[in-house]
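For reference, the chain that follows is the form predicted on its own, supplied as C-alpha cells.
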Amino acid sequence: MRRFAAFFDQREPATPLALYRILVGMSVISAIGSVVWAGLVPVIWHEIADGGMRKLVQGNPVIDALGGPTPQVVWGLVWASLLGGLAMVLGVGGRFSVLVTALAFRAVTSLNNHTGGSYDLLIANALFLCFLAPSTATLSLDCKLRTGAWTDDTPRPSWVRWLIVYQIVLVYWTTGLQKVSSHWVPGGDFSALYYILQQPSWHRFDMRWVSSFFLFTQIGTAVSWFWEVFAPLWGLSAYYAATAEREGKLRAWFNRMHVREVYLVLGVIFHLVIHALMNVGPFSMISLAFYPAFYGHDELTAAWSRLRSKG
C-alpha cells in the first residue's frame, strides 16, 4: 500500500493533462456543433409542441432548475456547451469552465435517448476527469495570465493522469468483452467489420466494393477484437514504462518490445479508419483525447523536441 500510495502521489508538469483538456474541449464542440450546423437542435432537443420529434426525457436537475426544456433553456445549454468547450481549448476559467461545460453538455444530451451514442457518456466522463485535473496549469490562457508564459513546468499531482488511462482502458476492454458473436471471436468467420460497413446506419458512403477486400476486413476484425480484449495490457505497459528503473523480466520485456507504443499506433489507425469510413459522431475524437495520458511530461516534451529538430 505504501508503494501504491507513493506511485500515485508523484508529481509532474501537467502537460499530458493540458493536451487531454484541449482534445476533450474539441470533442464537446464537435458533438454539439455538428447538431447546430445540421439545424437539428429543434428536432431532437425540443418538445413535440415546439417542433421536436418526440417527448423528451424528464428529470435532469439542471434543466428542472432552469424551468424545464423550453426552447430558450435548450439553446442556452447548447451555447453554454459550445462556449465552455472553446474555453477548455483555450484554457481559460480553470475548473469553473469545465464544470459549466459538463453540466450543460450532460443536460442537453440527456434530453433525447433516441439520439447521440455512447460517446456522449464518454465525453461526460472525460469532463468529470478534467474537473479533477489541474488541466489549465499549462498550455493555456490561464497560464499566460498567471505566469506571463504559455507553459509552466511546476510539478502537479499526476494521479488524475492514471485515472484517465484507467478510463479508456476500461472502455476498450469492456467493449471487447461484449463482442461475443461468431462474427467477432476466434473460431468464427471474423466478418463483423465487413457487415458493419454494409449497414447504411453506420457507413459514410456505399461500401459494397469492400467485398473485394473481404480478407482485409477479416484481418481488421481479428486485430481489433484482440486489441480490445487485451486492452489491460496497454495500461500495464504504461505503468511499466513509468517504472522502468525497477527490476523485473516482464517489465523489461514490455519496455523492450514497446508494447505501449504498439497499442497506441494501432489505436490511432483504428480510429482514423473508423472516422473515415463510418458515421459514429465524435467517438474517435473523444477516444483519442485520452491517449496523451499514457505519456509523462518528459516523454511528450522530448518527442516534441525531436519533431521540431526534424522540421
The other form holds:
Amino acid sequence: MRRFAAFFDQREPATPLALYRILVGMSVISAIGSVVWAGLVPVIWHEIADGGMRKLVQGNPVIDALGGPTPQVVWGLVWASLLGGLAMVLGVGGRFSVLVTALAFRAVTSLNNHTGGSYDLLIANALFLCFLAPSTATLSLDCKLRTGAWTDDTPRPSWVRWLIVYQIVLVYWTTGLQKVSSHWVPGGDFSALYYILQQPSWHRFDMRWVSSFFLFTQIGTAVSWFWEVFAPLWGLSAYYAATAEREGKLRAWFNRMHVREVYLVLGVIFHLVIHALMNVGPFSMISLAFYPAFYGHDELTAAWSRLRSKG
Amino acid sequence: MTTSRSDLGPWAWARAAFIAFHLTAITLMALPAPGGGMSRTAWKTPTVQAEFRAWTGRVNAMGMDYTPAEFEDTLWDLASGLMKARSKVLAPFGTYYRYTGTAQSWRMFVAPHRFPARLEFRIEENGKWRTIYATRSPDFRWHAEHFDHDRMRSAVFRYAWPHYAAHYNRFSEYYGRMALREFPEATAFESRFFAYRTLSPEEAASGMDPDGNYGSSRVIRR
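Since we've got the form predicted on its own here, give me the form predicted together with the partner chain too.
Following is the full complex, with the preceding chain placed first.
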C-alpha cells in the first residue's frame, strides 16, 4: 500500500493535464455545438409541450434545482456547456469552469437517453478527472495571468494523469471484451468491420465499395479486436516507461520495443479511420483527448522541441 | 522532471484510499454485462438469432450438444443471473456514479447489425405518395440535417428495434405533424423502415442491390 500511495504522490509540470483539458473542452464544444448547428436543441431536449419529440428523462438534480427542463433552462445549460468548454480550451477559471461545464453538460445530455452515445459518458468521466487535476496550471490564460507566461513548469500533483490512463484503457479493454460476435472473434471470418461499415445508421456515405478492400477490413477487424482486448498492455507500457530506471526484463523489453508508441499509433489510426468513414459524433476526439496522459511533461516537451526544430 | 517526496503525509494516504475506491468503482461497472441488451424481443431479431446459430455451432464443435433455442435459453438464464449479481455489487457505488458522472458502459459495436433498417418518410399529395426523406439518400433530404446528426442517428437506430415501438410511434407522429405543416398540399404522411440483409462482399462487388421489406408503417393523416 505504501508503494501505491507513494506512486500517486509524485509531481511533475502539468503539461499532459493541460493538453487533456484543452481536448476535453473541444469535445464538449463539438458535442453540444453540433446540436445547436443542426437545429436539434428543441427537437431532442425540449418537452413535448415546448416542441420536443418525446417525453424527457427526469431526475437530473441540476435541472430539478433550476425548476425543470423549460426551454429557458435548457438553452441556459446549452450555453453554459459551450462557454464552459471554451473556458476549458482557453484555460480560464480553473476548476470552477470545469465544474460548471460538467454540471451543465451532464444535465442537458441526461434529458434524452435515446439521443446519446458512449461519448457522452466518456466526456462526463473526462470532466470529472479534469476537475480533479490542476489542469490550468500551464498552457492557459490562468497561467498567463498568474505568471506572465503561457507555460509554468512548477511540479504539480500528477496522480490524475494515471487515472486518465486507466480510464481510457478500461474503455478499450471492456469494449473489446464485449465484442463477442462471431464476426469479431478469432476463429470467425473477421468480417465485423466490413459489415459495420454497411450499416446506414453510422456510415457517412454508401460503403458498398469497401467490398473491393474486404481483406483490409478483415485485417482491420483482427487488429482492432486484439488491440482492444489487450489494451491493459498499453497502460502497463506507460507505467514501465515512467519507471524505466527500475530493473526488470519485461519492463526493459516493453521500453525497447516501444510498445507504448505502437499502441498510440494504432489508436490514432483507428480513430482517424472511424472519423473519416463513420459519424459517431465526437467519440474519436474525446478518446484522443486521453492520449497525452500516456506521456510525461519531459517527453511531451522534448517531442515538441523536435517537432519545432524540424519545422 | 517527476519529483517525489520520501515522507507520506495523511493527504497522500487519503488520496491513495480515494484512488483505490475510484478504480474499484469504475472497473466493476465497466466489466462486461448485457445491460440494455436484456430484451427477449430484441433477441428474436434476425441479427441476434444469426449470432446464436453461429455460436451454437462453435459450442457444439467443442463437444456440447445444444440447439440454438436451448443455447439462447441458457444464455438468457446466465445473463439474468449476472445482471442480478451485478446490481447487488454496484449498489454501494450508486451515489458515487450519480454525483461524479463516473458511470461506465462501453458496449460499442459488439456485433454488426446484419439486418439494419433505413428510415423513409413519404407524403401523399393529390392521391400520390412521394418520398421526402430516406436515410443517407442524396435525393430525399427533407430535414436531413436532423437525421444526419449522430444524436438523431442514435435515436433512429433504436426505433427500428421492436422493443422501441412505442417511442417510434411518437417519433413518427412528431415528424408527421411537422411534414403536414411544411407541405400544405399533403393529405397524409407515412413513416416506415426498409429492413434488409446487408450484402456480403461478393454480393456488393457484383453490383447487387439489397433485398428487403418495408415495415413499421405509421400513417398520420391531416
